[in-house]
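First comes one chain, alone, set out as structure tokens in the form predicted alone.
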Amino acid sequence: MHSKQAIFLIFTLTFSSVVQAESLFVFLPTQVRAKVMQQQISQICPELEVTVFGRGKDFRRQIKNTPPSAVLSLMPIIERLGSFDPVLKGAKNGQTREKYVIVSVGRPLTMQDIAQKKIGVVDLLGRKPMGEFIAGIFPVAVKLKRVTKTEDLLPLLTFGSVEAVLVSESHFLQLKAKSNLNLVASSSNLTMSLVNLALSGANAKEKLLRCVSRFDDKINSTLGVDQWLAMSK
């Protein structure tokens, strides 16, 4: 009898530390690959399960499925699931927000020559989401081309099929590195902050802000900051 119970104490105990172990989730746009970035993540903070998304669309389906503890992401997206608390922001160079820009290939645009264009944008939010969050940023009317990736971007300026891309100043440097075509930049009303860490709760947030303050100049450069920020009550 005492046998059983024993073996029965070993195996709840087991489950419960299944159940309640510490998960992160990770989704921004990046160049390098979501499982490239969870391997790195996971090495550097294996008390976690880490798990990284490549598109928004499953991030988001994995978060009503199964909430993590935390999330690293935008703002926005961090903003539109409603149960998580930032508790650190990304810096560089001294800097927590980035500038936006619409690139186009040969000149630069005009609001005016964009309106009722297609526009191209790395799919952050979902359908009607992500068209409402361009809609409080233009202010013209556009149509949206989403893609799942960043890099997914270029292929649309190279075959025409939309007049311009929507992204931030620091992925616009990578896309004019990559491509031979002449893209330039135009400014447009949207900053953003870079990437924060949001948790659904306190329980694990020792353990979150030690993971991260444990990440290297690597991981740190892919999340495109150099610093981490508490942020401000």
Second form
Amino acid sequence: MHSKQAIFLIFTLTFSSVVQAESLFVFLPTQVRAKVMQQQISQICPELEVTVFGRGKDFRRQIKNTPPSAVLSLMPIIERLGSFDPVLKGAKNGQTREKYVIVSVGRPLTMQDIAQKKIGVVDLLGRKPMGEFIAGIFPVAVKLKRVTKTEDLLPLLTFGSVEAVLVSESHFLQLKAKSNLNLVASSSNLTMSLVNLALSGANAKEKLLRCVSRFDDKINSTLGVDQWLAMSK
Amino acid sequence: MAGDVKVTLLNSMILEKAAWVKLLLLVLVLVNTKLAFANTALVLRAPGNDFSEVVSGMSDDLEGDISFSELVVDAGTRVGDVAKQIKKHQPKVIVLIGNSSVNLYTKYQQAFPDREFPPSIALAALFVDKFIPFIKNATGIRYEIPLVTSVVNMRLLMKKEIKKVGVVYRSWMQDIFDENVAYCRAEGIELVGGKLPNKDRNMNRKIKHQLQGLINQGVDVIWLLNDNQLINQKALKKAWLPLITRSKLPVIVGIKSLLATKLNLGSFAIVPDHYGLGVQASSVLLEIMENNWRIVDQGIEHPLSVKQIVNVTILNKRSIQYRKSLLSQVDDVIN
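Right, and the form predicted in complex with the partner chain of this protein, after the form predicted alone?
Full complex below, order starting with the chain above.
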């Protein structure tokens, strides 16, 4: 009985190591729920083990525990991971970068207006790194009010919990479509690249590139892009 | 001569041993000092997964800055247990999660009125703003989701325009109603109310009367408040279900169980995201920490993070049109 179990264990371990799929982790703020996006990408790329994260903390924890073959995410997040090389960049209407704006209610705010004030952001990097990231962008010191999901930014403005929120231009349009508040935007001087694909090694490169090339309009639209471009070295 | 060498060696060994002992003592003192100065938060929380999710949200976010010690409050937990935990951990701040924790800590403060109380934050407790005035040095986050959050999410999904929402409420909720009227107005939504007395022998009849009044005023949606005087088996059977079924109106509820298809009542539930609530609480805790463990101008906040649940079977049954493509933005779809 014991020997049978041992053989079964060896067989299972051997077999699992042979068929273990390359893995893709996805983390970026979108309106679409993580489980829905995971289902959509998994259907298109069944050869990959796809995990979509709704929360940054879970993403960072899982990266440490079981590092994936590749990640789909925003550049500041990828850069912070350290061990992933970008190979594809997403583009929309020919642009690979997007402007970020400061959104407030009633009147547009200047940088001086927001000095020492509370600003709402989606937490991409974790508490301290996010603080450092924003401090590196804004010429004035601000207090951050971080939320875990993009849709939590609107309540911050509704309840007057913050002076303004920092969002991409496309997210500003989504906010305007959702809310009847008099939302106005002013420039933040921040531009960020759209979603990127980054690899932890060259092993699964072809498989991952093939997967992204099969993304349909629905997935690309969720990811905020309409085209994928190879990264120039 | 050889004897001298032996003595010297022995002496140096003893000295060396003494030095090690001193070093060990110093390390112990430093460790203890660090423990004593550590930023500890004592969490009093009710049992249950939702409440432990709140703690996860806080501790994940504040990892490395504030450590959390927990006391799970159940029917057997006494004021003395709270006193013991406070003595043991010397917390810089106290987090009260759930109504049972809020009640117990209020009793603790009443039992020791001459003590200095660290700042505390109450959350995930119903109508917390009614209890906080009875706790010294406290702030909090409400558990109730304001209608504006629910209706803004819901109207995106609905094909029919939502302009008027009706709610039946008891008079003690007047300030909650007024506040929601103001938030809704800013979003272009009219909130109309059917006011009830706090107590009445014929409450169900009065609920029915007020609900019918709202339907007659042409409301687009009914908002059901989490009030056990308004929502109980009898009230559901005698007042809510007959009128709601007949009116075919969508109903926003605050508890997932009220969305059950069998019940045939709620079509949308907007409930707190407990992990998100924990993250929100962590920003309140950070502010308290930055203000040298004092609550400075920190009013009671509304919850920011919610989960959306939709029962499409009920929507279909009532012929309520919705945008199927947007169901991907909903946390849970009941088919």
